[in-house]
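Just the one chain here, the form predicted on its own, laid out as structure tokens.
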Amino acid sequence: MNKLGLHANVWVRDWGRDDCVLAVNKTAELGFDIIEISAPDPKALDIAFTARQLDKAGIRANLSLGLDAESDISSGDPARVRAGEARLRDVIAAAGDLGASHVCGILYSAFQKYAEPPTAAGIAGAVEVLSRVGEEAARHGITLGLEVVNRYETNVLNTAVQGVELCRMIGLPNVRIHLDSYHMNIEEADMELAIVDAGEHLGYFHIGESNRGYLGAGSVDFPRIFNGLARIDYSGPIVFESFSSTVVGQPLCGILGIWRNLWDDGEDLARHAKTFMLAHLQAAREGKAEPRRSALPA
């Protein structure tokens, strides 16, 4: 069965002690199994706080980021490499400390534009990094899960078959493909046909809708989403995500182009989204097993 998650942002903007007691509480309360965290600075996280208010509240945290350009692995910049890995590293400990089972995002280049395409010599330089970076992850039992975003957030990883070429030439099994409904919804072509493409190395899944907002409010397939998930038997994480300006701040409202207020009541987009998820699963799977069901007696 399939974990589900609530991104923080439904609830804040950043994570000062009142913000995490808010958000961790809140999401229990509503029946979450997971909290994920952005974490773009995890030495700015009181880890041992954070830590007991999971315990406390009966659940788990993951770990996300997106690397910047002073940090891109993929620049082929040896000291922006190096930044890089001792960030991932960073991020990996933090997890650790916190228990965390995946930290994910855009861990192999920086979370921006780019003006041009990735270099080999840049790919092969990530590659390096994530292959030392999953080896300290194995230790710790974290998967990392490498986020597929589309062409305005990075230059490397815009589908799900490059996402699983990237995961074999690092040849880690807890190195996987993070996937985001919101971003296939403009890079691929079928989203469900993605899905199966991925199949062993998807290994984290965010659900977000096309305008950032209420699920079933934009143009995202869902019923296809879910059905990929089911074909392929996926029992990782699933990840609520959505922004509004109500909460978030900037940079991020920048980086993303959160300009409007989509939402202003973060616990009623929070409760229809575990009502949504949790009905699409069922149908997915209960279609599923329909051709089973309608076979003629032997």
Contents of the next structure:
There are 4 protein chains.
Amino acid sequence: MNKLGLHANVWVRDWGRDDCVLAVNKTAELGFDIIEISAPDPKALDIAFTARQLDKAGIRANLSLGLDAESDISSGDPARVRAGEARLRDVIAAAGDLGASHVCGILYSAFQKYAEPPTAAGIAGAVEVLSRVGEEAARHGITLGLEVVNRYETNVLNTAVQGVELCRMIGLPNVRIHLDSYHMNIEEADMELAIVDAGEHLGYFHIGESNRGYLGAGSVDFPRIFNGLARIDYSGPIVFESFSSTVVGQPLCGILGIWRNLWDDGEDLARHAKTFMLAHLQAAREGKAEPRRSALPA
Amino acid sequence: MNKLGLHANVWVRDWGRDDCVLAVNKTAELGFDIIEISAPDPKALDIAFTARQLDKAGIRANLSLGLDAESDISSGDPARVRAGEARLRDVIAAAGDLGASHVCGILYSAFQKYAEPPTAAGIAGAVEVLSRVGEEAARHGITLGLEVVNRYETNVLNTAVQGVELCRMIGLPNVRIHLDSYHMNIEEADMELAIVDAGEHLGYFHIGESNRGYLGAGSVDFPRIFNGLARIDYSGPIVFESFSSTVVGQPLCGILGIWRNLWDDGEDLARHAKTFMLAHLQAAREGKAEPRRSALPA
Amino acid sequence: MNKLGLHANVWVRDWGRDDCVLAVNKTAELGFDIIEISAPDPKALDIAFTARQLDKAGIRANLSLGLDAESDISSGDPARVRAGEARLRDVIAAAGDLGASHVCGILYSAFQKYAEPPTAAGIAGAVEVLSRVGEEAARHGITLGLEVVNRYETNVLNTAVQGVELCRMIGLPNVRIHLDSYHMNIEEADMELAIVDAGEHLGYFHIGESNRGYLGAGSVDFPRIFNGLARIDYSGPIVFESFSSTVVGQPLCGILGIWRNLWDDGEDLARHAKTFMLAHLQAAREGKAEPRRSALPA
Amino acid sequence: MNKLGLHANVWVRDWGRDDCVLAVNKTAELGFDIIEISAPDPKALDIAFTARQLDKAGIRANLSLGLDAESDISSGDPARVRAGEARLRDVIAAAGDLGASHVCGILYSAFQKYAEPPTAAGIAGAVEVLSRVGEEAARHGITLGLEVVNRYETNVLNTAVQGVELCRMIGLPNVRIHLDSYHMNIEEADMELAIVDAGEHLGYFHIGESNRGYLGAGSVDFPRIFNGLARIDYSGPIVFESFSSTVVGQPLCGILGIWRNLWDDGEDLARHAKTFMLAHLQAAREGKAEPRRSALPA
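Moving from the form predicted on its own to the form predicted together with another copy of the chain:
Now the full complex is given, and it begins with the chain already shown.
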């Protein structure tokens, strides 16, 4: 069975002590196994305090991150590449201290709307950094998830097969693809096949609706998503992500383009998300099992 | 909120006392509000015993029925029409004694594969009977649900608009359409629009998958079904129906064409169905509410 | 590229000389490669005349057939099995004379609503007959397509994996599965995967809408159908099938359960079907090709 | 019947005389009625030359435009608002000279990724400008289409109901909503319902796939799109839009985020798009007509 997770932005925008207590406890109360915490500045996290709350609540945390222009390891600019490597090492260290299993997000480029395509040299530089920090992550027992996102958030990885290509260039078993149904709905020709193409390289999965609101109240064809996960026997984390301007203020609303409020009650949203995920996970497993129920009488 | 129900055939094939106790208690345990009991022979039901079990369990029952060739009120044959009217009166009386709110199913023709189309005279005869028994049902506080089924199970009502037409000919507020997603998947050009076309005439709803197995493990486009129900603010019963040769033996397997076993564990199936229905009901409500969240700043 | 075909019932109900001339010429005019002719009584076809019309029009014909109760080779009854084998030999002989490449349909059981499940002995008998007539078909260069249909039309083959199982029992390269989107929409848990599961056993394909009317005006998820065909590089015939009471009279309306008229103008219907099929065939090929367009800059 | 159109970027990136001749002739050859020409700098278009080519080819052109930061009429900055009004007047004048029926695009804000939400004062300013230039457009017989786009391309109009709200604030019959399936797939809770909600305010429609490549090779649920258009009897233009880095160079690739090449052969793409649109337009009409075919025998 997959561990189910919840992004902390469903509850809080920051990660002060009160935020931490609230978000960790609510996540555990609803029966999720994981909380995913945004760590744009990993050194600012109070790791010891967070770890204690997680222990008390009986759940675990993963950290996620998008690099920025100043730390863009695909930029080809030595100073930025060095800054990016340092940030990645910081987040891996924090994750290690937190007992996290995964660090994920846009770990290979800036999280921004680019104006120019990537260059081969820039990508080679990112591969080099990710190979080094991937080995460092392995020492902490951490898997890196390279999040494949839409064209407005990176110019490097927009499709699963690009993610597979990058993972192969890196060549480490703990550097994997991180797919997200919100982004796949924009970029993939066939979402189910994209998951199958990712196959054993898939290490992390974000469930999000097309408009980033309630699951099922948008255009993502979720049966295809869950059928794909069932077909490859994906056993990694599945984490629900949703954003509302009620919780997420600036600058994140601006970065993500959240211009309208898709929900007010994060608890209702998250409870529904869990129900929705469980219903679809089981439906996909039953659908996959169906052919073995079709034997002719013998 | 809609009352959610479960067809008794998920648990049992017959309705002896042990069957009754098992089915009623299991249905209540899973948190359903209604159990739907097949009543091909309403006089054979032990109404008093069943009523006591329902009371103890805190749920209610509805009765369903398909007429047969010998009681086909659309046949134009006076003896069969009379026999059909008697059966309908019997099931209404039993439902009244049981405190049921609905009697539903193929109440207007035989439940069979026809070889010839219906005739205008036959339909007029069915309308006449349904007008009389509809008034009788009203006296018991019972709504009749005329189930629209696929071409292999009747030659009269295969689409929602045909159901609306028949309801209008009958002209009673307690004689309504009963739609079923399994049948709609075969017959309706647009399942969501069919529900909208049924509108206030819709009185009962069956949720079933395209192959009559686990919800979501087939080809029914359930978001359209639940969006349709949300759009007309449908507040009536929604009852899950599924058949497996594990539970349902002959002759019902033969009548329904159940040639393979789509599940073994009715409790797992029913629990999943409830989760699936709740997830989609809420998603549809949220989707419907979404536009009011889109106001421009003023 | 697949050869595209049209079922003769789009034009005519019988196969007199006028019917033949009309149907063959119209089919060719619209640019189809194949006409599929129902041959319940293969000896009644005027093969020489039909062959001349096909030659003049520059298209080819296939023959299709459903056995009946009296010729049910899955019945276990020696007389019926013998009668079925004789009918199959007749249709193969006719198809050979006609220069057909395929004989397809419900060649393994009666085309009827059964009341009882099949027996192992009955299926073994069908396998024996199909092995013999399959070899006979091979001598004429003909592929047999065993049509997988819904539960109301046979009790033997309702899913693709059952079809694969039967084909394996027969073990001849020219005895293959014939799938039909109309039936798959009812029976398959995942239509795309069913086609993938059929794989190299797939020998014939019927395109039909869920209500057997205009393609796209029903509930079949055609992208999944065409994606499946693209994924296995299916190169066999794809034949459009649709029925209206305008053309098809009794007894076929009764056998098929055609109780309402879904179209009046077969020419408009068929022209649209070709456009629809071409649009989806190409979309599926492009979708399949998409990943190779995703290479990272190198 | 709707007029079908093609965006000029399928053929060319600029609008020199050779570009104009090629694009206009190819568009006409494929049987489209309209070519949509990007007019970021309307004064740079050779209107007289273009008009002659259109006349010779027997088709018509529409102009489209996204304002930029310097001409953002929703900015609240008087100089930018004035600059925006001037650009809108220029494009309307050019369109009038060209005999165009529509000017469309992001006419109400900059075409850019915003970092902050819109303000009520900014929107009021845009309404004021659009009211004036809308009246000017009416004098030229031109309808303005306010394109509702995704969150990464504007912060003002992301959903159809927001578009209706803005149109109502403007209150002119020739200022309407312009919807685009590519953007709707990201933003709308229910694409079909969004079209129904737009209703008589809908004035222009862009058909695009989720990844902006071949229609059908992505995740847009096109039957819902075309069903919506059929339900409101939409009779305006439907224009296919697709972008490939093969044709579109910088800066447009950067603005649109086109990081991979989704096609090489614009002619094949456009021919397929027409086939796809015609197949779905007719399917939607037939589906809408289906209920009237369901009458009971009388």
